[in-house]
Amino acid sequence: MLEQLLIFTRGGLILWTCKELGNALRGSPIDTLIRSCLLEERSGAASYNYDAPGASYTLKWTFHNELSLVFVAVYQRILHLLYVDDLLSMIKQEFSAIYDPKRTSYDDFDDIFQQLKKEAEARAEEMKKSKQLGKPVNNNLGRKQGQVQNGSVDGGSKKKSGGESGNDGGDGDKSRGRPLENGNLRNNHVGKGEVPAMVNANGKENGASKTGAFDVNKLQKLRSKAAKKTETVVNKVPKGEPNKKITKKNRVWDDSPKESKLDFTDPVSENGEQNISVVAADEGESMMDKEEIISSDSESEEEETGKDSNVDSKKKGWFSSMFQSIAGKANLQKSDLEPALKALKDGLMTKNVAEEIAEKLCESVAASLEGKRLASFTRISSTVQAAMEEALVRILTPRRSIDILRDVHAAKEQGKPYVVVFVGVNGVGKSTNLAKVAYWLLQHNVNVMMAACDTFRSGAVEQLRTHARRLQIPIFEKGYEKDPAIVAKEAIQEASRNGSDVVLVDTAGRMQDNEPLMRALSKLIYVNSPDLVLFVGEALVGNDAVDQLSKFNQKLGDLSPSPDPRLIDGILLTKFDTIDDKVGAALSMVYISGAPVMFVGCGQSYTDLKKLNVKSIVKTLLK
């Protein structure tokens, strides 16, 4: 049975709960779903699932975007009510029908919800019964016919359960399976009282093989425009002037040559020390407190409207296409804005945008137009384009504050030094990153001291040691071959001692998939309890970027003692300098981990450390 069936409205305002339900829920179901699913653009999943102690709930929903209502209902995961869906789709159509947005009670609507209740129980047994009687009459079929139908059933299953939801478009393909976040397959089930298509043995439903037929006469039609293309350009190619025929210069030769430097090595002493000298006063600001000029998006906005208008001039004709745009539409539906979503992951893939995160985004700005009406002189491109940029910012910004000065003081009031954790894959620049915080954080008065706790790779501990040196701070180390999370509880210590503001800790690279070595950054982290943990990544990774969060999540709270886990705190992207446009990583790490982008690595001296500008990223992305 039903555990809660909800109706309030984006603004949060509950408008209706059924109270014959009653039933008090374990933990905060609805809430989780707003806070991980809702507004995390996830919207366009089948489900979401909730484990609470002694309880698990799985949670449906559906959207009234032209009146801005959700409905959600909840209960037992272990019970698979299969009217759910029905039951949400009417009660959206009856609800809809008699909302007011001045009015907040609607104790009336108890009884039409029992009504519909029996209606939608009622339908899901005449469902079950209808396919208990079907099933003897397929198998009195004929040998031949049943091997055929079979195939045909069978290899269209295989595309429905990896990823359609009833959908009769038949692009199995294109919306493959894959597991969200609590585990289950996206749009798992196939709507009630739909009748699969009909596919043949190979797969592919029926209709589809004209898709891919060769055209002869197009062909051609193509090379005669190509052929004239080129006789037009050579035809304007203006005639230049004659080669001028080019002299030799004389050589000069230098007799007395400049001695160049090329040892540019730092000096050693007798004794094999290195003078190494201090460089923090020679290097100037650090850009994370600069402030980062966005040029005016003018050209852009016209380069997307000129794309725009010549996209739509191509489908429609000029009259159709100008009566919709003033008069609006009445309702968008799914097949409107495909198109349009279709050129949105498209080109969001092509900005290193993890394809699966791509298609979960699409799906969601999907089902926040769906059912909305289009405002006159507005085309739908616009509309989703507007659409993907707000939910593109608010998933970048941060949900909490990021403000590591305030917490740094916050921990010196309370007389302790203030812990980071530098994880990540191997060769990302945690070292080389880890030094320009330690810049940063002395630009602005604070005491640090590094901890070297990769006591895995060889030179590791030089390193960190070399740019400690540079910049004058304290580093505590123990050599090779230690454990890492007793050198790091020692160095917290020392820092309580010697009066340190914050450690920073350096751990060693392993791949995501190293089990030995996840579990002793696991331990590190419980025995250590850090004030943050930030995964240190390359903002050159595509797809990976998903694997290597969702994993390292994943590995540290399957390996930890501790039943509530210590999970990535913030990001530090790396190489940010070397991608150009390409700033898809950013977007793929914080969707699939939740934790904000705290610092970008852009270079290689000690400044050039900054904050992630929200708008500049997805102005890029949506370029």
Second form
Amino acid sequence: MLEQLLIFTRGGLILWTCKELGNALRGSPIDTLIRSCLLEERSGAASYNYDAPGASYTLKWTFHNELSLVFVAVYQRILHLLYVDDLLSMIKQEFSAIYDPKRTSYDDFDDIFQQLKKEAEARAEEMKKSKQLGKPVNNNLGRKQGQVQNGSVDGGSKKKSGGESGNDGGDGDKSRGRPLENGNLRNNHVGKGEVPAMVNANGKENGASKTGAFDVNKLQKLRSKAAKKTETVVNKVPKGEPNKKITKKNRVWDDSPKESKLDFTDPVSENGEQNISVVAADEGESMMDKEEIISSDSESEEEETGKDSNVDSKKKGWFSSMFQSIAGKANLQKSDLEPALKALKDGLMTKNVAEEIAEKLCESVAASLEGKRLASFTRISSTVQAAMEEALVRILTPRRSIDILRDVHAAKEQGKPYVVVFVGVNGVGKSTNLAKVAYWLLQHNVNVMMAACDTFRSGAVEQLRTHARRLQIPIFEKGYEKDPAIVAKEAIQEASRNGSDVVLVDTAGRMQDNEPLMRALSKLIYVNSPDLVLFVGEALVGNDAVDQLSKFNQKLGDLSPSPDPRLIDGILLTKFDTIDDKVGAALSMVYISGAPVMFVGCGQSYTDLKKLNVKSIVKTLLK
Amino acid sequence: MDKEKIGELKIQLQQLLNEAQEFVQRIPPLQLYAAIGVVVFTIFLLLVIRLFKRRSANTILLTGLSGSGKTVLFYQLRDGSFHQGTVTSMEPNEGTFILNSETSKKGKINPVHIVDVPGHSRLRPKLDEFLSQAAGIVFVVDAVEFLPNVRAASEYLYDILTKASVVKKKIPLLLLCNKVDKVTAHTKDFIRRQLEKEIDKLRASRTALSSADVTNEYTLGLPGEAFVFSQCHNKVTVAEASGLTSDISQLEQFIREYVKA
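Please show me the structure of the same protein in the form predicted together with the partner chain, now that we have looked at it in the form predicted alone.
Then the entire complex follows, led off by the chain already shown.
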């Protein structure tokens, strides 16, 4: 039974709701749908899950792009209603017939709606009966598909994704596992450990077994759980090894001098330091404070490259598209949009955007353009390009304020230090960029303190110590082999004692699949509740960015003992100077996590820290 | 064959030209110059009028955070009721109409062009598209849920007040405290003072780093003094309204002040 069915304009006015289904919806599912799904360019997903205290709903929607209308159906998640998609498309057709921009009340639609609902329910009953006969056949099909998937994809976590997706009447696998929302809404914790790293093949293959054959998926779930268990056992063994290595005694080959003399850092640098520190402080303004001049002649560039690509394709295609553009085609169908979207998707992928993200983006843009009337004298490709550009700007615009200085001042007023934790995989540049952020904060008269919680990698503490000496800021360290959570806690206490405004916590790099290390990280975050969890990712990463970020977020959510886990709040994009114009990693990371890019590291000296320039990135991506 | 035809056409053209020349020469020169002068003058007038028209804007912008009640106010102004409710806007609502309360008045009334810009942070860039035509800005604030959102509201307001077009054209701003029909709503003076305090703090901490690429082109207020709205170059006034109960008289007053009836 449907809970509610709404029709509203894109501008926000509700045109019609079903008065019979008078149940008031708990929470505000529609607003959340708009904010977390439709405005996040995930409108290509099949459905959206919403959890509020006391109710859990699934929402499905469809657009009428020509009239700028949105049709949303809400129903309880435990019910697998099969007729909703059907009903929505029928309602769309009927309503567009009677829609008039001046009218604001459509009471006569009630009867039509009742009729359509009965029809749709009847049709669904029929389909269900026929499906029951075809179910065993479907089962085998589904299982085979799952096996093929499992074989070709490595990693137990990917197996799980095969099981979890395609559940429950086509729930948007794209929208699952997105545990970062405004406020306390937990939208996707239907079951634990859902992996949102969706390969598109998943959705398509399991689409056949979408409606009803969920026991196949259950089988896969069980299988993947078994696989997961063996994985964790395997993971525990290698963790033991590094510990062993550190405690191993150094081998003495002959009567050579003792190890103590191997540490040459302290005495030499003592004298050289003062000079170095003075020089360091004067490296000039951090690039964070410099304005970037955006050239505004992008429009002509895009037009011309568009024309070139058109000419390259068949001559016939060019002629017909020119004719269409002058005539103004009736309505855009998906088949018309496909070639333009495919070209755009390939273009994005050559700019190093992860494949899944490009796919999802194109689907979302297609959903927002389908059925729209082409204005005369516009090509399909330019309409698609404009829509894509708008979507990209929307994604890259931060959802919340990224003014760190303001947050620092707010924390200062409350008398607490502002704690920033840098997390990420190995070798992305956490320690280097930590020093850059410290330099920038120093330039704005903020007292910074570093906390060396990377107690694993040899040289990590010394590295931070060197930076601290150059910048002349205090550093809190406890050497190696200590529990990072405890070190961080003590560092924060020390900061409040000596009056530091900001504590920058450096952690060891860790792979997103490494369960014990991720557990340790979530413990660190849980124990210290930092103000900002900054994920450091390098711009050179390709498809792995999706995996890294989603797994980090998921593990932080799952392994945290608190009911309201802290997730990644911001992204620091590093090694930006190495990528020329292949800037797609920024887009992938922002799309998959929803966190804004707060800093961009573009070099290895202290001043090489910038903020993200949305317009120039979008321009580069679409060139 | 073709060459002959072309030759004939040429001869015909030449004949026409000769006839035209003779005709022109027959007209007394004074009339000729007068005619040309009139034509040039008319063209000049048209251009000047077009320029003037572009300068006078008649658009009022409704902005504010998401959930402050802009769409409800828009429909109240247009139709006198908000129909069946609203959801978060994904696109701006635009309309040129006579205010609903004035439909009963007689005589010709100048319609107002009102734009309701979505308040969601991802849709902020849309505001810039309309700022160039704005004659007045209404910044809607939720008086009930004010304190949890005070930082976001003040940042948005700060961004608007420091935009080049707003400062240069001195676009007047109305700070509208909405939802005052609720018991727990704050007073407009409280809201004004809180916003002034927050903007003061923002002045101190804002450097060139603001949201992704929106830059603060001007600074607000006088250095060394606490910020008050009267220090702004453009006029900032405060008023109250309630969208749900159609209590929008102060808003309509503001609109009619800047878009003459």
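Take the two forms, superpose them, and find the largest set of C-alpha atoms that agree within 1.5 Å; that set is the rigid core. For clarity, every value in this text was computed on a predicted model and none was experimentally measured. Residue numbers count along the first chain shown, from 1.
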E462 C-alpha relocation of at least 2 Å between these two forms, rigid core basis: no
Using a superposition on the rigid core, decide whether the Cα position of D513 changes by 2 angstroms or more between these two forms. no
Does E413 count as moved between these two forms, where moved means a C-alpha shift of 2 angstroms or more after fitting the rigid core? no
